[in-house]
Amino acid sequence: MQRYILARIIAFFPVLFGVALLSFSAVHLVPGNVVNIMAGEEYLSPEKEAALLKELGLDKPIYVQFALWLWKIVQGDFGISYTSGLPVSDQLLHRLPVNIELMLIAFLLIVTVGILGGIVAAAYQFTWIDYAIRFFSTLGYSIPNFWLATLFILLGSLVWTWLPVLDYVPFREDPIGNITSMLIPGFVLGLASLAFVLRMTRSSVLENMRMDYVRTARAKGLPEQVVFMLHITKNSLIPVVTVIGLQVGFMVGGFVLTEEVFVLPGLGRLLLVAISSRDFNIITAITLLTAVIVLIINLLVDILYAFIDPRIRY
């Protein structure tokens, strides 16, 4: 198990050193000057311009940047926002709370509905609760997220005044009202991956209700509640685990729209305000922060597999 879990920590440095040469290069092969972009509508004769360009260190070659660039990173230093002047890396600590509150009540949502949903409707294949719970995952995965997030927002105002929406406060000032302001929105950016994980646990369950050593544990006279949640459901759990650490990253990506919706001061919609005045180090920034917020977790579920599987452990 130590050998599987090392090989997995080796192999995230690799992938994390990929994922910062693709966010460094995409967006450096957009056309466009970023002095030209600072300066907006004011012209910069070619000297001054030169002497910005070497100010900012973009006068270098490109693999002469990106070193640069990489090991400021490692600093923890993301640069200055070329439109606001402040260090991106105080308005990415800044914005961040909200990203992780948002995933961590879309990963509670998946985590207890998703696998327990999935659990009853194998329990009771084919009666009303399992097609009930079967209708209701369609839908889940069906609706577009934008739809559903004006929907909510509309029963919000008029329906669940007691769940506002549009109305973010911060946590450090009142908790509670926090808590509620951020359930809608955790559950609009959680529903399509609930869904998904809803019926992959159900597959998997009825598919190990069928295995060999469930029949053999019930001819050895073990109760059916024995059976059902410490050798069927454990099993069952092990491509489950896979499928909701890949939910992670459609999250991570749903996270502009439900900002964007909701009006939430999150990473995503720093994200749109970058692209729209081409802030290079906050989209090369956030980018880079989010593959890694995304790598974490899957090694997290790699490791996570050595304790349930067995057949890792030796």
The other form holds:
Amino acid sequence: MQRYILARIIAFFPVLFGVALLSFSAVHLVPGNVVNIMAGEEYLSPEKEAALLKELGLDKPIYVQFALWLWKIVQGDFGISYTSGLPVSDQLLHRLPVNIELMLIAFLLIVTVGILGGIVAAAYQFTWIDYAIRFFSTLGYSIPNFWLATLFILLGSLVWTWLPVLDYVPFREDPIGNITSMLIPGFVLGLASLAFVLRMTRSSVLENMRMDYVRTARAKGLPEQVVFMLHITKNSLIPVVTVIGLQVGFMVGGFVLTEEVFVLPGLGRLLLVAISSRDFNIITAITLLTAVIVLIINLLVDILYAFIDPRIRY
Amino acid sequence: MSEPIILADGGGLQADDAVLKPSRIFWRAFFRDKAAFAGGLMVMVIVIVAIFSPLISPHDPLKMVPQDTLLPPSFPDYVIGTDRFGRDQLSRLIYATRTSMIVSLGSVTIAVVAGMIIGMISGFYGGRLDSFIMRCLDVIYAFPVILLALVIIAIFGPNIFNLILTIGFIYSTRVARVTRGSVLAVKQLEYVEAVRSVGARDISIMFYFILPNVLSPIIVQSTFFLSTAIQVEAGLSFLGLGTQPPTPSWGLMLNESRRFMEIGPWLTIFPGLAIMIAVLAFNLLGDGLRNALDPRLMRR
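The form predicted in complex with its partner chain is what I want next, because the block you gave corresponds to the form predicted alone; please supply it.
To see the whole picture, the full complex is given below, headed by that same chain.
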């Protein structure tokens, strides 16, 4: 197992480097140069443009620029935002708590409702309970999250006036108000993943129910509940762990749309603003950050997998 | 991920099925599955609407009628109402089906062609080339789809052509993975060795002998990619970085409706429903195809 974990960690670094290279090159492939974008409508004389390029380090060969950029990133310096003039890292840190909170709410929902729903659906296969759960899960991953979000806002203001207020309040000012206002966005963010995890859990439980070891457990006279909860469920959840890990990456992408509709001050909206103002340091920083988060989560899931499933050998 | 079909063991089918051609077995399983059948029917309707949108739509989707702005649904003039420019929503919805289908079918076609070639080469030759290609795919995989599409579109500019290329590029990495996995399983089979021993060239082994046996997982996955491509197009258009006005697009219609949500809820409800129905249709079809093409699942 140590060898597997070590190999997995070693394989992590080239990919990390590739991710950094791609994030960097994406922005440096942009037609037109950054200085002209910063200047906007204002005319720049060639000398002034050259001076600015030199000041930003953009006159050096591209590989030197990449090395310098990477060295700074490793130290936590993502550069300066072209539009606000503030360090990008400060802005990221300021926004990150919103994303972490959304993620936690969505994650808790997925793990509880998704797994439980899947187990219940499998236990009652071919009954109306199973059909109802499957119907809602199919609906759940077919509904576009930005439309669901819009519907919540529409219904919240017109019909369901009892719904919690969806205006964002910072956690420090009003912790309870903050959490209640984030519940619906968290649900919207996690719904598709919840439905997916539910389906995976269901089919995994059904697959395990027909395994030989289950027959053995029954044959030695174990009560049905013990067979189901201890043997079937436990073994069924192994593949679900991977799926949940992948879904976390999927949800990171969902931030942009969810935050946009609910007007939450997270990284997704910062990215949209940065795209419209062509603030490349912020765009690079956010794409890099999300990709690194996804990579780390995948790495952790793989390592966790080795622990919960001792059959894994590399 | 589903494995290639190998019907040699009968896949748990009844005795009379064993003498049927594989295609018959497939259709029989597919028609028995009501959800899959419904999905297939819905997909057919959507494609027909997309092809014949000029014939079906009651009005010109771009024609603005200033005296008819923000009208609620009424029969028979404006069945699902009009928008702030007095354009007929139903006609826009019908034309948007065309936009959505062009983008999703176009991008998935690119993804399948490119992904299949990459995955085939990677899986067939193996070794260093394979590890290198896989690491490159891992890099792309690390970026969430919407985010990557957003940044690429932001760099190259939002228009339908770039949208198709971007979504196609992103999903080609997914198709490549599916293909490679199946190729790895199939290339070890004895018939491949037999073909090789009679002197077949690599390229003909790959595309003539291996490809037909790895197609079914690719078809199944592509159906799911179609449903996600519809969502990505709608999502990007909703953010203003996809289809550009005045071309009708479901996501764009939702975006434009946001400011009139409370006075014109019909503007929010119908485009969203359209996206959901399209996504649902392809998901149901994908589920059905997977079950029908993978005999192992039939035992359930």
